[in-house]
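In the block that follows, a single chain appears as structure tokens, in the form predicted on its own.
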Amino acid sequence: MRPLNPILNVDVAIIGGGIAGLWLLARLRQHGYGVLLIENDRLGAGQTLCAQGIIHGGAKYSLGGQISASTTAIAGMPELWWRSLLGKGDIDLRAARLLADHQYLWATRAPTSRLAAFFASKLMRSRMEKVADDVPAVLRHPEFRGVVYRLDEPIVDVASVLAAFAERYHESIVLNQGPVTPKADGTLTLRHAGQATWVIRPTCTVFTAGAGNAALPWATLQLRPLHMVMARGPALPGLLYAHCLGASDVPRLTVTSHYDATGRLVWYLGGGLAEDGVQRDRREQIHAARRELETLIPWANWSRAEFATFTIQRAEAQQPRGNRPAEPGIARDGRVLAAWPTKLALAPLLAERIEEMLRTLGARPRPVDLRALADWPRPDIAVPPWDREDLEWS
């Protein structure tokens, strides 16, 4: 007779190993409960580590001169990370690199330009000042044009953040061989070459899998391109961090700055850029990318710079018309969740959502024993985007 499969009981299992599904296993391990973690690739795959790490805090919704229901749901965002980087949170994240302490609004002398940065500091006056000394390198040239604003919302390497987790919580994490889907009953399997199959059994399940939810027939999502471009090589005029205002209530260009595996800088460009994109083949979102940099920092040599690009999904929870949600989406079925943060800033308030909903679904804290799983195979984290090797430089 074949021996039954032994059964593991959680109080949730978390289905997908992004920014949404380590920040809610944080928060649930830290109130007490049996978490298991369940990712299939590796972590940060997808969305989260195609992030620009920049931790938001509604200025950037308000650049058509309106507070925003995103404006409101993000404010508090950036002093809620400061703690956990700090240490000084539920959720401790002192091991994660801090990539910069703010960044910069920056806008041309154009009139809408000037137009949108006054409204912007009008209504974002609490985190925004206008600096005229503390500018950053690139822009402190004879030939800059402009008003710069320093907006105090800190920039993250988002690989440092996953690994941050990972390592704390690392017996509560673990790979799994395919595509995870809850059964008539409520339970789950667990597979891995090697490894004897577990059957999961969880009080509620939430998947965080991003564009993997559609694996869920009720979780309706929408998915929005973006086609972003990087930049790379010792032309590069040094470190910005940065949003260039335009004409419309979307920055004109969106500035993060990395090194990769080899140490050469790398900026990372998304902003306006990256949503017009999606209507350009790679050749056309090059030469725009480079228009753009030639007409913004005319001084930079940027004829001996590589660019690359590519495109990704932003999955959301489907909106009316496809417009970006106000605020992270959560659906459900019964004690199966589906959940999308919207932005890598807001994880912490869908992690604060979704327990709040647990608790009206009965899940309790309770200890859970994960020594049985203790050889089972954990997922690495993934690689950066500069970092890829599927990509073309040019």
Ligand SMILES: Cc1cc2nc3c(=O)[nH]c(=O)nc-3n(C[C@H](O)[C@H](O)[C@H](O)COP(=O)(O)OP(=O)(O)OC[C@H]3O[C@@H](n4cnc5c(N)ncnc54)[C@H](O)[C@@H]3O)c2cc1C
The other form holds:
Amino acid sequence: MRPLNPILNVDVAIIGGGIAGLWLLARLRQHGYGVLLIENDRLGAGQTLCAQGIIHGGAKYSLGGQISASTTAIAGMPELWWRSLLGKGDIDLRAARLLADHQYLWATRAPTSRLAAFFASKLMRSRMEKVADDVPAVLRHPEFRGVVYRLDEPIVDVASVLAAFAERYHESIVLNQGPVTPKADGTLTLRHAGQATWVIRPTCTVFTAGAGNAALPWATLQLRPLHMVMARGPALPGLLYAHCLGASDVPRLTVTSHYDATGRLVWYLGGGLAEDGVQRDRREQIHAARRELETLIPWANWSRAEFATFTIQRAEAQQPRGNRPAEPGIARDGRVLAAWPTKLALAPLLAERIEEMLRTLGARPRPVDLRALADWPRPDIAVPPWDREDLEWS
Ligand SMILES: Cc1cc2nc3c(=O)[nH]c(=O)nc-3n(C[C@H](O)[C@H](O)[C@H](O)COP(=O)(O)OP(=O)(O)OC[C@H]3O[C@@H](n4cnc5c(N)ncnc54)[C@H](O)[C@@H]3O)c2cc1C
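Can I have the other form now, the form predicted together with the ligand, not the form predicted on its own?
Shown next: the complete complex, the earlier chain at its head.
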């Protein structure tokens, strides 16, 4: 007779180790729950490691001239992240790296761009300040004609955030071979070559698997694509963390700066360029990116820059007409939840809401002994886009 698989009882099983799963793990562990997070690839392998790392406070969502539900939900996030980054919050992220403690928003000479900035600055009075002397070095040029605002929104190095969680909660994070799916009786199977197969019996299960939540037939999600661009090379005029405003309520271009594994500076370009770019192929998207940079920062020599692009889907709770959700989304089927933070910045709010739901579903803090899994394989941290080997630079 085959021996029975060993069984592990936990309060909460979390499936998926992006920012949503890791922040939830940290919160539940802090509050005494017995939690196991199961990842089937690398931590952050979905959307999280592709994020630009901006901890939004809502300015981006007030460009239409109105305080929207998105602005309200996200307003408290920079402060909450700050507390964690300084080790003063519930969640300790002192080991994570800050890329910049604020970013900029710049309006071009175009009246529509200036108007969007003006209205946003009125709405975001405490968060957004017009600057004259503190213009980022890249924009400090006699040819620059725009108006610059400083935004109270930090930028984090996303890989270091994931590493901080992975290190601190190492024993609670395991690698499964293949996607995890719940069985009808609520149990999960944990497998890996060379290991005994375990049956995990959670009181509640939370899927924070991003696009992988689609495996749950009741968890209706939407996918919204982006065509992101990266630029590198000696042409880059320095570090920049900024949104450039255009005519719509989506920034025309969002620039963050990163260093690749060889120490080269890379500009990571999103915003309207990435949203509109889903209609373009790689060559056309690189052409569009070059044109934007040459138009907005003409004093740099862009002919010497190399570019790469990739497409990625944002996975979110389904909305009427496929609009961007204003808040994190949670779906439920019995004691199984499926959740999407909507933004990296909103992961703490999502974790708070999930914990409240778990309590109503009967999950109670109690210690769990994970020593039997001490030798189980752990997932690595995913590779950021600028270090991916499958992308072509030209
Ligand atoms: C290009 C881009 C830029 C962005 N920039 C920002 C930004 O600057 N600021 C901001 O606030 N937000 C940003 N976002 C949004 C943010 O990245 C996402 O909202 C957030 O990362 C989603 O995290 P997640 O944990 O829900 O999902 P994911 O990061 O997708 O993680 C899901 C995890 O689950 C794993 N998984 C999937 N299926 C299974 C399964 N069956 N079993 C086990 N594991 C599974 C995956 O391998 C993955 O590790 C950006 C998004 C994109 C795409």
